[in-house]
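A lone chain, given as structure tokens: the form predicted on its own.
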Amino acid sequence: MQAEVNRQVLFSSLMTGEPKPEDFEWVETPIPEPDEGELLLRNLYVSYDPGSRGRLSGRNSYVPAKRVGEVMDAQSVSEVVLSRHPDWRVGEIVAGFHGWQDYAVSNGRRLRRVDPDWGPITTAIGVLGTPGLTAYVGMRKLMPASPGQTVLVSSAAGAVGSAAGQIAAIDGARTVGIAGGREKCAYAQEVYGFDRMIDYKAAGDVSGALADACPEGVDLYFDNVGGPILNAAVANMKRFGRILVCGQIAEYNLEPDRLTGLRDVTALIGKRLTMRGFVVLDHAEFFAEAWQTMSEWIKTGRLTYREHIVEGLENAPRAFCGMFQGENFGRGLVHIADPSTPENI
């Protein structure tokens, strides 16, 4: 049913630590009313990402920090249900960053359109969205792999992490991940086809489990997670190895006298190594490269993914705590709405 008010989750409050729900305010407005040159969009998915912890503790992150009282920022599936905009017709399905509410008016700037070709609607935001465009440029452009080489991947789980494990498989290498947890090890080596996997919260010694999974060295590390971690794979490189850093999760509500940080810098020197960090955001000319190239990828059977769908709005501030806890598996979702056409569900 279509919601009276606007629905919408503020960011209330600077974060100190590990984010709480309390971090967070509800409220209900009225709902937008478009202009000439706009479009009002009902939001029928948003995402919780865990790059957004960084910008909300006032510090500016790739992009500037969040101002308290601003609605919670995310990316968006949504249906144009009013259109004052040339280019936009009605029970168009659309992509966009249009936050944690159930409306929001667009001058149709950073939106595309869903092709319900390429897969359900949610890959549009999971995927074929930024986490699966991150492992694409970064695999594929910035940092590709050779056949035989061994690509090791942290949070091997996650959206960005299975996605690049994959892409490095199909380009050849022998792929090692790294996740908490005996579910998503396992989940990760039968579904995501990494040879070998390394649970961190049962091997201890990440880097001795490193030197046993790797023993001639990583060719190539795709770090997501920052931290202990980070080290143990510096330990464990090739001499002219190569290090992407994706995101920092292990870091990100840590205050900035408590970061791990890398240790060993003259590793870097010793053994020549490479390392790059990198927004997506920054490659956009790569996408229609990677949507076209992944979504024949999902078709064929080569590349899959996971979700994990919370349902309601009013339960995103409790899923993005959780996601820090490692309670998510697979691209984060929350489900507002269902698309009022059938056709485009």
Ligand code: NAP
The other form holds:
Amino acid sequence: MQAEVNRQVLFSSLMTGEPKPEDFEWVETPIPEPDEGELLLRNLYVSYDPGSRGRLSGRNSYVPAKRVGEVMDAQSVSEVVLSRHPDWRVGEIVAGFHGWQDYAVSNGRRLRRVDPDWGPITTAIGVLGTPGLTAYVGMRKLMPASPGQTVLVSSAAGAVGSAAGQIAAIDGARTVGIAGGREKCAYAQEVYGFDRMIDYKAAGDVSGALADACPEGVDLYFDNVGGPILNAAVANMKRFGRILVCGQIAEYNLEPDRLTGLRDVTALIGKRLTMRGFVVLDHAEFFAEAWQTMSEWIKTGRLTYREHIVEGLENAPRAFCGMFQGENFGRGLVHIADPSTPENI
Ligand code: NAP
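For the form predicted together with the ligand instead of the form predicted on its own, what are the coordinates?
Up next: the whole complex, starting with the chain shown before.
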């Protein structure tokens, strides 16, 4: 059903430590009016993303700190419901960055049409959106694996990690994943095809479990989490191994003076390791290739994905907070509304 007002979730207090639902505020405002050259979007699905946490402590990172009172960041799949823009027509389904709210006005920049041939519209902000692009850019372009290499992926049952592991396997690597809980580990092994999985919550000694799973060491570590798991990975890297730093979710809720990340920098010297951080948005030149390749892989069953869809905008804050305890099992999305044209579902 179409909302009569614009329901919005605002970021309402600077965060320290774990995010709490009370850090957000629910407001209802009039539906905005697009000017000439703009269009009105109705959000159908919005995402909740670990990386958003970095903006919520009042500190600038590679994106400026978010100000209290702003609509919470999210990627979005939306329907054009009113267009005063020559390039966009009513009924089109588009992907963009329109936050936790029912409606948003866009001038068409940073908006792309969702191709229904590529799969369900949710994939535009999932496996064919930022998470999938991140895995593709990282594993295919920045640090590709060679056949026979051992590739380790953390948060391996998650949106980025599951795709990164599958891409490494497509490229002929042996893949070892780390995830929290037996269910996620079994799924990642059976469905995403990881050769071995380590349940870091049950393992106790993750470094020892890694030594067992990778007796000859790790050639490439795709790091989604940082913290103690990064240290366990460094201890198990091969000489001349490579570490691609994609995310550090284990660190996001810690104050700068409490970070627990990389301890043994000397190991980087002794093992001649390369460590590289990246931000997917810097690599837009690879996106067209990534969409083409990954949509083909999805069609032919070589790449699979899982979405964790929470019902209702009002549940977005709780879902975001739960992600830091691993409550999402796949790409974190919130369903707000259905498209008015059934063929677009
Ligand atoms: P995700 O992996 O689908 O979800 C987050 C998962 O992180 C949770 O489900 C949980 O899984 C795990 N986790 C939470 N706290 C943890 C901790 N303390 N230690 C270990 N694991 C923990 O999220 P995603 O969207 O795919 O993002 C994965 C990472 O990629 C994030 O760090 C994100 O910031 C990063 N990222 C980077 C870029 C870039 O351009 N560099 C772009 C997109 C995303 P378990 O149940 O397995 O613990």
